[in-house]
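First comes one chain, alone, set out as structure tokens in the form predicted on its own.
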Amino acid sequence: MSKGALALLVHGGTENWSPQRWKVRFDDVCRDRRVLLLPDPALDPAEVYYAAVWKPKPGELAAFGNLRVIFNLGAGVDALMADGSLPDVPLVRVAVDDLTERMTEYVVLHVLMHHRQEPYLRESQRVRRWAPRYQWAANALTIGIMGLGTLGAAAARALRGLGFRVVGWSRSGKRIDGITCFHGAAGLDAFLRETNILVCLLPLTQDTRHILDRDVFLKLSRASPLGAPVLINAGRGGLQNEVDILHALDDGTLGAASLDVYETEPLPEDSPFWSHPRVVLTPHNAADTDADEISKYVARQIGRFEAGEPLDNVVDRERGY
């Protein structure tokens, strides 16, 4: 198989994720092939066999008739799946240990933050109030992980190791040692009834868009020392109904929320989330993966593909993840 070019098509991101920075990385790990940074007026589309992309605009990949694999540089592929002109070639998502470990750190951090009453303690420090509250043990809470793929399963195991009761829910059946797993529409209500802190790590698909709504929040368990359930969403912004979240926080249906993702990003300056007293807000950095590791991952996958070996982590287009 001849070595076709790798095209880079990157929109948005931090300085570390800039198109020019990606070009430097891929030039280093793909030294035996041309790496092209798009847009490039001199580009011959037939030369491109591979594309590594982040948030491409609809139709941008349709011109490459010899394209063989698309590599998404982030975990979520919903933006690509919404492109009706996307070439019918394997679409590979990122699944590197660094990403999984960083997401586990984020989930554990925010579960512990709410479990150990950190918002109250930091406010007490600010007003110089010495008024410690009773602190319950980890096994007093049940953490519900919504989405039991690589990221969700790793977070579930870590939380179980800290002594929390952990349950999980996924679209299809899963088995994880020490974790009670529910699945499908039939298992959702039972999962929610056991959950005190809901952690959402689902992919964004037609079936999961706005799944985090008032109906879900009302079914969460209130039988814990927290008093009211807590939401942690580090999946995708489109999973959450943001009006419902705000109303649920204001009327006590939810006691607190940690949000890393939003329907509009960057989060608009006039969003109520910025100043809401029950929201812990982070700027979509829960699993801000080492981009050097991603470029090495893509280069290894291309090497495997050209050696006739199967690609890892190919997206099922019917399911959307």
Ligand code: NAP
Contents of the next structure:
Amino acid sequence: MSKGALALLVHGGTENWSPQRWKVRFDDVCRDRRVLLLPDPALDPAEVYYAAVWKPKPGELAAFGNLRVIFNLGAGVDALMADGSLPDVPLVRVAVDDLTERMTEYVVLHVLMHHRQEPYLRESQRVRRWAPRYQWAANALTIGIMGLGTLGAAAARALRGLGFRVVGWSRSGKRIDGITCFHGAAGLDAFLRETNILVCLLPLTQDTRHILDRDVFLKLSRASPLGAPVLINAGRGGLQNEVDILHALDDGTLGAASLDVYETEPLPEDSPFWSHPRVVLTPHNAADTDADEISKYVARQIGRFEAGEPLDNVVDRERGY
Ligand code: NAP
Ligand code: GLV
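Follow the form predicted on its own with the form predicted in complex with the named molecule, if you could.
Once more the chain from above appears, this time first in line as the rest of the complex follows.
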């Protein structure tokens, strides 16, 4: 009996993330199965049992009538959930230590950057100004993490380990040692009132779109040596109201923002974020997924699935993440 093929549909990406690189990795870990890099003119759609995808075009996956599992090559599945014709088979997202560690690095880097007043110090160096400012202790700040899933919980623990006070917010209730956890709409205001640096690691869903808006920024705590609160968003651009962020930065509601994600990516050349003095900007690379790690993760899951074992990290289509 045919083992079926694995179809690779990868749009966008950098050199390390090229479709060809994924093909080489998948050929290596799926040696007993045909791996097809699409578009492939010789493709028989009925042959495809598995698809490993990043940002497939809406409707692309509907062509495969025998599809058994869709593997998203990243953690966030918002692009797939927006495809009304997505086949009704399990959709698996990435949750692996490698990605989690990369995101923890990004969050720790940016929290420390604001806490240790790095933008001021770099500017001082640029203008040859010897004007030290007092450096307060980590426990003078409360970091609030929105989203206490795979990535948020790991970042929360790392920040706690550095001595920050950490609070978190999720949909369902959580217990994490040393972290004060809030949940649901009822817990949001209390969470924001405690927070000096807001870190967003939520998925983009119908419930979270544009959650980072002026109302939220106004509720953040100003009671810290930072003065105005800081926003760090590495979730998705659709979580943020970008006009509200710019107004909040300009009128002092927010002191600074670190942004990795944007409503429109690549960020348009005329975006005010590029040159804003209080924005630290990165090009959606807080936590890249690594083709070596993820291809092994997918191959392991296919093995489990074919042995009748449950798949890990299956997306709940109702919740949208
Ligand atoms: P996850 O494990 O699914 O965790 C999501 C968290 O968000 C959970 O704690 C969940 O609450 C919470 N949440 C979802 N909807 C909510 C709502 N309406 N109200 C309150 N809390 C809500 O996801 P993850 O692996 O941590 O990844 C999070 C996101 O990071 C991804 O979806 C992706 O968009 C983004 N990401 C970005 C990059 C990058 O390079 N910038 C890289 C990877 C991922 P429950 O725990 O109660 O379900
Ligand atoms: C990257 O943004 C991901 O969702 O893995």
